[in-house]
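Given as structure tokens, the chain that follows is alone and in the form predicted on its own.
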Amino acid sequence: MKTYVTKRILQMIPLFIGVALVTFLILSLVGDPFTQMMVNPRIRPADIARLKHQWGFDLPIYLRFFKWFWSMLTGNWGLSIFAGGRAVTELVGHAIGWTLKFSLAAFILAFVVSVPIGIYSAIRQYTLFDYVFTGFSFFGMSMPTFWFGFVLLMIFGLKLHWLPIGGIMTPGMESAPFFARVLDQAKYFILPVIVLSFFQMGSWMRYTRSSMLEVVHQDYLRTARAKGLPERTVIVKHALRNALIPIVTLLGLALPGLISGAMITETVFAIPGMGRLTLNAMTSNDFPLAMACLLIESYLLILGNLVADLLYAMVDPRIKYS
């Protein structure tokens, strides 16, 4: 395990330098963000060199590269050019803390009840149970979650007016003692935490239920039953653990976002997490920033990949890495 586990790091080095490189280029395509400012009489020319001066603008793009690079590696991520000259390590910071919140609590939710709503639906095979949450993992699947978001917000915050249509906490909140704070803030992500959990709750109950279907006829299983072992020991100890690797994919895949956040969901929301951040560094063509927050999300879905393969291992003991 622990060649295998060097192995694959090492193989992730050159992939990481490939992908900053490629992201890098494609963000260049996008032009100067200074040259928006020359439309600006207000901003003298020599202004604008200073800016790109500062910012390293002035330099060859495969300078710029490196420069980058190893400002990137030095842990001086830069300045964000539109967001008053705050630090990007600053921005990205904040913007983690959020989105890790409501993120976290999503994918809980969602992991809770799409995998035993999955597992009893291909136990019960063509029941009345399976049809309709076949339908409802469909419906998941398929419903926008702008559309879903503003359904929600429009009727439990400005109809019912039960719950806040946007933001993180309630103003003035911010001094107001620990548990309040959380309870506060609570109302705030349920909205949100539905959204993002809807749609993910689709995709893995339809995952887990195709997966069990696959194992459940098996001879193995008639076996165990053959021997008198419990229906519960059958399907959680042979069942499930044969039909989880797919399964593991999914939670792989679905860990950077925990980091990335939801793009769409946190600006429905008004949440300054990663997506939102994301998107407004990419709007306002903000270089650095947008730069961090596209190769911190690449290297999470890569860091994912990983721990993908290395819990294979773990659920199915047939598995070995050398």
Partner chain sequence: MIGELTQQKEVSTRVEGYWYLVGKHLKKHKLAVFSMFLLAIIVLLCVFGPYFTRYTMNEMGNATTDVLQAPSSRHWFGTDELGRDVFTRVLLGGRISLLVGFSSVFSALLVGIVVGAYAGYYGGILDAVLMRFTDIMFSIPVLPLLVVLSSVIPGAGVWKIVLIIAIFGWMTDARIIRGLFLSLRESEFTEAARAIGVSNAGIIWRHLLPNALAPIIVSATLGVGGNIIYEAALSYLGFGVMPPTPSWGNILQNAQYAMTIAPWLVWTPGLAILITAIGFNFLGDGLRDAMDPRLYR
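Please could you give me the other form, the form predicted in complex with the partner chain, since above is the form predicted on its own?
Nothing else is written out below except the one chain.
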């Protein structure tokens, strides 16, 4: 097991470098941001040269990549152009906290709701329950996230006035006691969490249902029944444990959707997370920030996949660790 973990971690290193390279190349398609400054008469050519040197734009592209990648590794992410020269690390650090908080909540909600429903749908295939939730899952998979956000905002925010229509806390609550603050924030989190988990729920239900269906027709369940085990034990001990293996893969598969969904949800509900930060960086041509954001999001994805892989190795005894 230990060697397997080490091996998987070592395998990630080329992926980390590859992703960094692709990110870097895409963003260097824009060319040199300082050439645009030339036309601005208020910026002196000497300053441009100094900036060029500071950002490494006077170097050939491969050296620039290594310089950039090294500074990313050492945590020296530079200053943001759009946020008035604040450190990129500080901006990212702040944003990532929000994104993780509400993505994690959405992830857990989606998991807790969809996995049991998917399993039950498979056991009771072709019943009303199955049909209703199959319909629901197609609905979820086909729903444009942002539009679903609008609809919920219109109903619960504008029409019923039950929930706030965006943001992260009521102004003035910053200094409130801990519990009051948490409760206040929870109100702001309800809609975004539902919106973000909705898409996941749809596809997870489908996925869980089909992986459970695959297991339900396996020979070893007949063996278990032939032993005289009660149906509950057959399902819970013998079927579920096997269906769990592909479901673990799902954890990894779901992450990209979660990150993309978070970007939209943050925009709809004005949450200052990573997605919004990336967007703002792109709209204001703040490339150092955009590169850092894209890289961090990619690395989160790779780490998430690693966790899923390791979990997979834990639940499936057939994986060889050598």
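The model shown is predicted, which means the values in this text are computed figures rather than measured ones. Throughout, rigid core stands for the largest set of C-alpha atoms superposing within 1.5 Å between the two forms. Positions refer to the first chain, counted from 1.
Residue 49 shows a C-alpha shift of 2 Å or greater between these two forms [criterion: core-superposed Cα displacement of 2 Å].
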